[in-house]
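Encoded as structure tokens, the following chain is the form predicted alone, with no partner shown.
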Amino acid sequence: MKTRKRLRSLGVNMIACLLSLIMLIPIVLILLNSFKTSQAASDMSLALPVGGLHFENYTLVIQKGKLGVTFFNSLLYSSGSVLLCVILSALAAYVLSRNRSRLHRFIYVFIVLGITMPINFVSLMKVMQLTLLQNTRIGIILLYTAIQLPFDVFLIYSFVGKIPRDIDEAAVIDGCTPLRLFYSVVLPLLKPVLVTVMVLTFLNTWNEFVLPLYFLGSSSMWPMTLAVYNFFGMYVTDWNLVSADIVLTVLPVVIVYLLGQKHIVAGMTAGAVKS
């Protein structure tokens, strides 16, 4: 019986490893071609670079693709939306979870419906124009925040429900004001789910392509995703440069995910407060 379980576990692990290797092939392909010459990269093969690694591809991409400016824009948009999403979603989820009246329940359901509702770009464009947020950095940050808030509130809401109300009552008896209760007592307990919200919001904002394409007309405000799209149009025959551009764009996302993956799992599965 034990031997059968071990064989089954070994088979499942082998299949998982095989599928992982298959999924890594496009990443390895792009990485290898980013260090090749233009002629060698045109074959888009998994062969190793001949004649050494051509790091000058990355230097050329940074200069011609203006990745310095677009990197700053992506970092600004991602950091701004993360900050707003964490603060607003935590406040909203805490208030709605602690007050289970019909009104608060309706507000919660109304917010969470934003996860499933499609975006009406025509109406959204009109709103952005009327509020003078079209083609502005603050406008795109607010747009990112509004779109990701429903999922963040949903995620934190269920986590707050697992925190005993006795903690709130004890803090109030000790003289805590509502704001101090939230920031000094409740917020530290939300650390696992808040880190999850931060990582997911950062990844979603960094990878977003459609919203800046519609609402940012100036190339000086473009994030890195649009820079890759524009660079590919200019250097479609130079796959070594295109590959290097893709690697530089994806690298921050990979680093953030690797640093935050354990927190994502903890935030998704944690349901109890440790004493």
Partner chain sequence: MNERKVYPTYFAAGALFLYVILYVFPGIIGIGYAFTDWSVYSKELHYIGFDNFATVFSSNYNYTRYITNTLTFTVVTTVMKNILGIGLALMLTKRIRFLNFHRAVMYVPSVLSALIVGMIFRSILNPKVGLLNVTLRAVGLDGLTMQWLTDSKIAFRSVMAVDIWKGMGYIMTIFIAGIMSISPMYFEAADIDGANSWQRFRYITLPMLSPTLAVTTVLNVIYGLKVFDMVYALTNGGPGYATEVLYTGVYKEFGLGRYAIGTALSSIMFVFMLVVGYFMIRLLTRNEESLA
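For the form predicted together with the partner chain instead of the form predicted alone, what are the coordinates?
Nothing else is written out below except the one chain.
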């Protein structure tokens, strides 16, 4: 009985390791090949790089792929939309959750419906042209904000519901103005969910490339994700360079993921499990 149990546990452990390996191989593959010569990387195998690590792939790709500019673009779009999303969705979720009228419930459902709503890119282009946002950095930031607001409002809304109203009442009695109440009393209490919103919005914006594909014509405004794909098209035979470019593009995502893992999981599972 005991040996059977041991064997079973060994089996489960082995399957888990095997599955983790399957998940890791593609990432290891890219990492290894980013340090090879162009010739050695041409067959994209899991062989270890021979003749030392070719770090020059990285310096080469930073120059050739104009990664300095695209990194700055990605950083700008991500942090811009993070900032706007946090402020606007916290404000909205707060008043929509606190007011218990039918109108507010309606507005809330109306906004959250955006989680499922598909974007009509074609007519959106028309709107972008009319609002003079087409081909502008601010336009793309506003777009990223608009499409991520529904989910962010959804996340914060249920969190606001858990903060007791007594706190608000005490603050009002002490003479807080509505803005002051939000800013100095409620906002600090929302910190955990706001961190989740920040991490998720950052990652989503960093990984996204469809909006720039439609709405940013000039490559000088492209974010890293779109630039790496374009680079892939031009240097399809130089897998070592493409791999290095991929590593550099993914690096910020991995760092944010490792730092914010707890918050990502909290956000991703919100609403899915009864608390």
